[in-house]
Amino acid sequence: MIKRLRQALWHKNFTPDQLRRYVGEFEQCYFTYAADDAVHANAASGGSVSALLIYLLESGQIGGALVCRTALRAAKPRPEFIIARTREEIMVAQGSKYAAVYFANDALPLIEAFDGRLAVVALPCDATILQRARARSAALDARIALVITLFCGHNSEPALTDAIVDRLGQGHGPLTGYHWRIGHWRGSLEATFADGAQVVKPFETFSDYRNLYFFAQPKCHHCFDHFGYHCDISAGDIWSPRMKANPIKHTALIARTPAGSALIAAALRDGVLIGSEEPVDEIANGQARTAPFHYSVNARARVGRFLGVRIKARNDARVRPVDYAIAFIALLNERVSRTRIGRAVILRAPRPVIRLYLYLLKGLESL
């Protein structure tokens, strides 16, 4: 009974039209992980992206890879774009960074200044910025060997990370190291402080607030590209009961171009990746709650009118009554978290209350 209920909540029978809309055009889909234990050990989801970048770099197909590492600024963790030229630099950039990035200002200048072939790892919205820049410059276009996008439901303002770091660091002094998420399945948050203390908490310590859209970036309400349409390969987590039981976390890979397909096939053939081809609905069901709502920008556009948020309806998605309820919660929570009083209430609320609120939202998303 419980197994059937869990299957009903997690598994959705997406129609071919829904899959085309949510996932976009593609050639093949895979579940993979890095064959090198050192690569997948500290990765957010299987280490496949890191393994592919190292493979491209060490085989001479690229001279560098645009990646995002964690930097400390005034003892606060912030994402920072770099051009990685070595295996070690790619490894340092492993793991998810759940904080705002500014691709046009910080990443594009690095790409334009790089002399050589380059792979780029970016969020879907940033891959769109890169695509437009490539259309304007043949020289820039020729420089890009491969683009990998990361699945993204939305991103968060740095204020959320700072609040969690302040809470974890009470009595420990300045922060000296930080991982938003490492480890299997949901993973763990890890913070290291100047006194040598290492604080490890379940990732939900951070993600409960994030998944409720508290401190969400306002621009994310306007986006409907969950899987990353403008790339060679899309990569992300697989949140499904089937993969939870697997002792090694895998990466979902969507090959969208001949170059993407050829790279994954070569990496599997040469033992860089371990995995198998999977049907596209397995990819979609690994993101079954968040992807449909993310695509439903029209629901947010209509609800936004009542909350003073101007969002443009941008696709032909059919809007269900439950989509309006989810959109109202997401937009309201984001707006409340931007006020001084709202922020205080959110961060002081008992964790069980936050969890209960999250279960309500997840229940709506599962319908």
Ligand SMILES: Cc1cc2nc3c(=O)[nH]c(=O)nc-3n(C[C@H](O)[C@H](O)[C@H](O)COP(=O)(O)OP(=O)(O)OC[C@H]3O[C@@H](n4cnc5c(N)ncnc54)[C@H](O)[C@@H]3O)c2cc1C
Contents of the next structure:
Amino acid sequence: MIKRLRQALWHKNFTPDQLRRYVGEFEQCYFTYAADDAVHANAASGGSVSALLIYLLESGQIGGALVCRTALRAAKPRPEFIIARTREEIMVAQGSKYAAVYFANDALPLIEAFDGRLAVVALPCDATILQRARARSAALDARIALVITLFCGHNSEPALTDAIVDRLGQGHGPLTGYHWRIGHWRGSLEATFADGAQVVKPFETFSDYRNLYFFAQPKCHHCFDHFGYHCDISAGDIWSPRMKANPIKHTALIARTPAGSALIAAALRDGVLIGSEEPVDEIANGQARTAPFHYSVNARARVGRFLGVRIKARNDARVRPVDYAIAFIALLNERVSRTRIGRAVILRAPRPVIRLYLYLLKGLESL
Ligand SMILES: Cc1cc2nc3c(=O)[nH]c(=O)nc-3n(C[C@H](O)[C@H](O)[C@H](O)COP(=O)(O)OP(=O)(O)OC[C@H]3O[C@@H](n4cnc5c(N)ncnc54)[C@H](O)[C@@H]3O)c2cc1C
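Form predicted in complex with this ligand, following the form predicted on its own:
So here's everything in the complex, that chain up top.
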């Protein structure tokens, strides 16, 4: 009975047509992790993204990799793009930064100024910006050796991170270090403060608000690209019971181009990555709740009209009644968290209330 319930909650029998729409064109899919323990331990998922970048760098195939590290600005954690030229710089930038990034302003100029071959890690929306820039400039296009996109449900405004850091930092002085998420299955967030205190909390301390779309970036409502269509390799987590039980955290990889396929094959052959090929529905089922809603931009477009948000219906997603309910919650929550009173209510609400609300949303997403 519990097994059947679990199966219903986590597993969806996607049709081949749904898989094609959600995941996009691809050559092979894999579950892998970095063979180097240090790279694996420091990672968001299995460390495969960083292992591939280090492999490209140390085999001389690239001179640098565009990555995103955490900088502290006025003691607040902010994502910061850099071009990493060493293994150490790639490792310092490991982990997911769940706060708004400004790729066109901050990353493109770095890429354009770099003299050499580059690999780029980007969110799906930013990989689309890069693809357009490459189409405009042959010189830029020639510089890019490989693009890796991260699966992405949505990104959050920095205000959410700041609110959590303020809460954790009471009495400890300014923040001196921050990880949004580290460790196995959901993971932990880690904050260090000027008095030497290291506060480690379950990732849910942050992600419960994030998964309810509180403080979501408004632009994310317009997006339906969960898996990152415009790249050589897409990389993400695997949120399925099978992988929860696995003591080694893996990255889901989707090879989309011959260059992406060749790189993963070589990394597996040379022992840089450990893992195996997997059917695409295993990848999709690692995102069974979030990917269908993300693709359903048409539901958000229709519900948006009632909430004064203009969203273009941009694909052929079939909208089910439940998608309207989820879209309503996502749009409403994002809007409410933008108001002063809304923020105060959300952040002061008892955690069990927030949890209960999240379970309601997850329940709807599972239908
Ligand atoms: C905002 C956001 C939303 C995400 N949503 C999902 C999701 O819904 N489902 C899912 O399965 N996975 C999601 N991911 C991806 C996932 O968290 C991991 O990044 C991915 O599994 C790769 O893990 P890894 O251990 O192989 O990478 P690591 O070895 O940890 O390397 C991660 C690389 O990503 C770069 N990076 C981190 N944050 C950003 C950023 N904001 N912009 C550009 N580059 C960045 C790092 O600099 C590093 O190079 C999301 C990531 C982000 C940043």
